[in-house]
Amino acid sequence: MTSSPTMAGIAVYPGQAGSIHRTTLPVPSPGPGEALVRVRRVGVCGTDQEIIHGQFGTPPPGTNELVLGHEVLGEVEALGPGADGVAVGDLVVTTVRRPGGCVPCVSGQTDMCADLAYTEYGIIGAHGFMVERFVMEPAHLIRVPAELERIGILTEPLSVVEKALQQAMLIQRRIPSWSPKTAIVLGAGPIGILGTLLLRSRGLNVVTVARRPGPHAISRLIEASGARYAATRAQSLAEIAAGLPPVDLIFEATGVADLAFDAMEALGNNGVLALLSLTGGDETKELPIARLNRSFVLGNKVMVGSVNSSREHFEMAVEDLGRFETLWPGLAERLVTRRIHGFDDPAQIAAEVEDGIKTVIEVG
């Protein structure tokens, strides 16, 4: 009798801090209407940090450990009968979020969740791309150029900006004559930068705000892009706003709840506030709300939640990659600070670097 054969992989055992361990599955093969992935890339962002931590994750039903990892690059490796959209060897990155049972979900819009019972691969109750192969239907697969197989890994993340930029667009149709000029990017993690770059792309003068004071790797990077890189130690986030024409759009991706709420006194009329970041804990603070509810009605003022991306925002951000090299050649590739090979050294994974961006693992 002989045994399957088996793969590598990186999970956790979810509510348990410093449990990253290497872990062994069986090798998938392609069903009807599957594509079989061969993985190339795993990116390692925060979420994936903060499961490892323990502070949140859900396993599959049936075990008690969770295979890591939502940003993926990989290849066409088999196509089981009647798989079709893709082709053996075309690369690709696929989609994070499988639906619940809500409207919005069964009509195509997963990231619009009404009821939060979805799924996430490497996330909530979904095994994650941290492997060596996964199956997955071609409806859930997006393409990447050869191109731009360096920085393909990219997309996932830049798919939640382009989402969030849709959101605002798609609110100030209320205002026909709405151009937007000004823009602040809260946080200069790999959201922020890829924020910065897509709104750099169309045209912004933006602002990238984080706490560190420049010159460094990532100060150089955004402003490689044109934009302006400003610290709040040296500089309050009101001060900053105040020496620039009307802000017409920020981006919150710093995670501190504080700077969320110091965003909406810094937004201009007829402006748009994208929170894009999670925040943990019970944290409270005393808030000018008279004087910003006042703001908020008068000046036609709009904060809006944006989460997670569907397969629209994926190719987008996959056009939008192919721009970001045309505009400024080799700068995406710059986020990835970090290379480790294979899933030998869990916790270098898990490991914190400094003037870190992205960790990628090589894996194939």
Second form
2 protein chains.
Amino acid sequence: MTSSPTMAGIAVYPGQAGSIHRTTLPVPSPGPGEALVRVRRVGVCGTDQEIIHGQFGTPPPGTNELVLGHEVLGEVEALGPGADGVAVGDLVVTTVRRPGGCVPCVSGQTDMCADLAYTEYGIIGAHGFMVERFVMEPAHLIRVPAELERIGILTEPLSVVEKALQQAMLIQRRIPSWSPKTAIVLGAGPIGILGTLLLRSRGLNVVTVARRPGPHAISRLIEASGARYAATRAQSLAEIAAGLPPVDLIFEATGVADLAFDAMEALGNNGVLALLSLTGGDETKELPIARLNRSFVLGNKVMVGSVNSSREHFEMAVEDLGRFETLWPGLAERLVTRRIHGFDDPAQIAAEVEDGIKTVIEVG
Amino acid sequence: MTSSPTMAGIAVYPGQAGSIHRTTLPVPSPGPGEALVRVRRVGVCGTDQEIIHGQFGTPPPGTNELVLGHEVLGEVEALGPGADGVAVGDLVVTTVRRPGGCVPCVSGQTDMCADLAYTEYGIIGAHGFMVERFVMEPAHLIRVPAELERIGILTEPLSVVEKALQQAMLIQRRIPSWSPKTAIVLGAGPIGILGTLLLRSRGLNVVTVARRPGPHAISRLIEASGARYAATRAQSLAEIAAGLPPVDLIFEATGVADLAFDAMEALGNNGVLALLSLTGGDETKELPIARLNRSFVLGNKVMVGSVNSSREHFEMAVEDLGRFETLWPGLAERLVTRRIHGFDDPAQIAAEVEDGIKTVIEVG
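Can you switch from the form predicted alone and show the form predicted together with another copy of the chain instead?
After this comes the whole thing, all chains and molecules, with the earlier chain placed first.
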């Protein structure tokens, strides 16, 4: 009798801050219709940090441990019986959410889950991808061209922005003459920066707004895409908007709710404000509700919340990563500001890094 | 030399509370391509009251007087040379807004005016319909069947709700499986009641929410349509929503902003909150911004402001008034709770009436 082979991974005990640890799991084998994926690289995002800090996360049934990680790039290493749609050697990324039983979920729009009964790898109810290998049905894998190997890890966060932009465009079919020209992106973390690149790739004039006056690495990255960087420590959002043509589109990606409602007034008539931040906590703020409401009604404005993404958004993201490389060779990779090698130092993953944008773990 | 014939009307000096007065104007003659309309009935709405109280309104160029009135039912009395599309004897209503030069305006969506450079009869920059006769191009007149003579005056306020529902449905094409079942209408003035009837005519379960516990004339009218009436003095909006299936659609038509933001949480996932109240003033309120934002993002919710209406919405409104009569004979007319005869007592028009819903002026 031989013991089954094992592999390393990174896990937490959800709800317990500081519980991040190296764990050991059996190496999975691909069952019928499944692909075995060898992990090359895993991204660390704000949601991971919330889980690491004990504020979020749910383990799979039957355990109190949750393997982290939902941004992953890997290579198909083997196929189980009957698995098709990917080939051994393909570089792939995977969608994160799996359906519950609600109508949007069973209709294929798991990102629009109505009863929040989904599972999410590495977040809610399923082990994630901070491991050496995982198995997945090819229907959930999206191929990444070899030339995008260095930035394919950005597919998942970009897919979240792709969905938000798609939602805005679908919503705005209500105004056939609408054609967005000016946008504000609130926040200059990975989502804000990727949102900036996406809107710039569509030809919009973009002002990306964060707290800290530039120049610094982030402001330079943003400006290299042709966007303008503005800091709320130097100028209020209202002042920034007043210096622009009517703002057709705003992405709120700061991670806090403070600017979300101010953005209602910064938005131009017929515009769309897309909220992308899953803000925790119980922050309150006194707001000019009569004025905000009036501005929204008189201007036929829209505010839409947008969370997660589906396969189509991952496919759009892979395509746009290619577009980014054509427009700005090497720029997207500048989002990766820190690389950790392997799973042996979990504390490194939990560390906050000043001026950092995105940490990735290089695996194997 | 004979003096030209004159007619009576009701006007204000915008910005001067208490300036409502009977005025005298020349009887207009239809020019080429114009119809002469004899006024039968004019409605008085909340916007009129704001203008009467000096809070709103702009006179036409070259005068400091503004003739009131934008809800009108009349009869085509004569046609100028080349006018077609209506016939003498037709009952008609008219749209209210005329385009500025922005892209939506010149594309035919004056209700989506981007630069707010429109004019509105009886409100902004053009004399209204509290007169005995007016001229209008037939392109702006919508025929009302004779059997709807008693309720045709409700076309304009209903058109505002038609637009809001149309906006919600256009927006929700983003979720092909979305099919609204449960709605809340906030406010039980004319817009709230007409919104209730419209949603009931589409088969939705509707709870209409106002301040004052029933039973009273308004709650009975609402309940006669099969909707439920609930009072916020008895139960909070959150409590009302908690007792319902997920709320797919909310119309905010209270006239104040107080509930507009609470409604963000009462709304179910993937739902639409349509704001219909042009709230004046500078009211502020402390809001749980992190929680509201989180609820919107996680639930992919939409908030949309909706103002005014275009010809297509008037046409939908006329059709739906017919539908209301089939479903609930005589019910819609119960919105008219007071009739004033002629223009000789302007103070009567300005009077607030307890338990009233809509005042109309019977003309000629």
